[in-house]
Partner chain sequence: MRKRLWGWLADAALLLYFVFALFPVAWMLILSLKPADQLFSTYFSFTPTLDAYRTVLGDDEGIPFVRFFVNSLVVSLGAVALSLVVGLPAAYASARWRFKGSEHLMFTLLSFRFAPELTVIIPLFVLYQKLGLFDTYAGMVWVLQLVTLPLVVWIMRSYFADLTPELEQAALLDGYTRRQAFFKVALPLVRPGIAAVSLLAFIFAWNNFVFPLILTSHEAQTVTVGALSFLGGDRPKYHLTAAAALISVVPPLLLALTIQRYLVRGLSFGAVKS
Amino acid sequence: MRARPALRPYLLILPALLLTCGILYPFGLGLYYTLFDFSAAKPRPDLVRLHNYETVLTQDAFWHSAWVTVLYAVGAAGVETVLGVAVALLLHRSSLAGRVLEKILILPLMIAPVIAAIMWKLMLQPSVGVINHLLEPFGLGGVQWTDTPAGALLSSIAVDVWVYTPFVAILALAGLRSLPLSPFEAAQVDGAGPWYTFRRLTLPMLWPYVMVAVIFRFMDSLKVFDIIYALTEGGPGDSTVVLQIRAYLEAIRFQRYSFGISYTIVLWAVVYLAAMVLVRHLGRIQRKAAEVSA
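Sought structure, where only the one chain appears, the form predicted on its own:
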């Protein structure tokens, strides 16, 4: 009986410890496999140490995929942030339409990204798609949305924006509703206009919430797979082959397992470094927001 209180902290951390082991074991196993040349054609691999990483980092295909990944992540996260904040500002006004739209806003988040991409793929068909049918009266019908490199990338970003903009909007709306009222009341007494209030009070105090949304969306966009693969399968050519799809092609389609895992480890390092930079920036933004609200 006396030992139970002493064991309680260990019992409380046991689920987190099991989850950590479940994450670290496959990660460590993947690191181990990258030190060999394991593939379907070579079931008894040789130790090659860092040769897989050297090959990955010296390939033109890697740098092309890295460039496409950065373009996708910056474009998707940037558009979603701007649209999400704009939608949150519109919904922040207390009205019946705002409350109804707030409920409808979460519908794209309830759809699996793969299903959303397939749905948009059908709508973007040049001959039978509903998008070209709606644009035809304006002289914009017959557009080859996913048949050109630029169009395929922009279409993939558009689907990502449609799916995940509600996430940014809901997070920004929660931030708007949690802002202290006293600074706004003081600004109203001093005769500050709406634009001044937004620029000097609302936006600086809202930035931490927006930055959290940017961190989540930018990290998720860097490792995107489902939307692009379901919409374009990396085509046309390799114009939308991001790092995740490149890793899938190497490991699954070409059955070069160690080489494909090396791509995922490099991508993990990129996401980790980007997260470190953004989280540090978030700390500075939070301090500035605290000064504004004080």
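Residue numbers count along the first chain shown, from 1. Think of the rigid core as the biggest set of C-alphas that the two forms share within 1.5 Å after superposition. No experiment lies behind these values; they were computed from the predicted model shown. What changes on going to the form predicted in complex with the partner chain:
After superposition on the rigid core, the Cα of residue 273 moves by less than 2 Å between these two forms. With the core held fixed, residue 15 shows a CA shift of 2 Å or greater between these two forms.
Can you now output the form predicted in complex with the partner chain? The one shown was the form predicted on its own.
Here you get just the chain by itself.
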């Protein structure tokens, strides 16, 4: 096959383009469904235009879920960032043990989040759970981990932190290893203290790497599903019903398809907005980091 030179790149991406359309099609179909009142109970739906979105946005349940989702995302991404950077700094500092520990570091990240949630569920269980047993000597036994609203949310965040802290740590570590040496040498010559060096050099130059990790983590945790589904199923009550869980309950459990998809579309819009803001911020701190290292 001899292609016209100008056509060649298009031919090469054609299969991927077709496959992408294959994935875009259900997406478009879903968007289309949201304009109807399609459900298992109503297989011949009527056009309701934007009524589904109107209902979603005026429902207390939505705002509750949105609030829980944001709490979860901010909490998880926040703790992971701080903990991940700390772990990276500590690993970077220690040499021999660091190399060995680094191998272990990725372990939680390679475990399916749903499996991780199962593990933690078993540990937090009131009957066989080992956590309460271990806490007993400290007078903290008998905590109802996943049976109180706050406990359930915190437990879910803990699982997220357990799985994804290595993600931040790995990217931060890669950043630390690639920092240019010359600014540090200059600082040493100038007699700068370790705290000053860290605040004024390490952190600003490291920040772009951390920011990439934060963007991934924040946007992913906005659409958390697996961990909550396995750990709390949204309970107790609806205290941990994040947006994707709500969409699942509406669409799959209650089979109100149109309504359920409307939830995910709104979530998608939120994720998209968050991404825009964060990516713009990333650009800014990348420029700043470039200034520091120059």
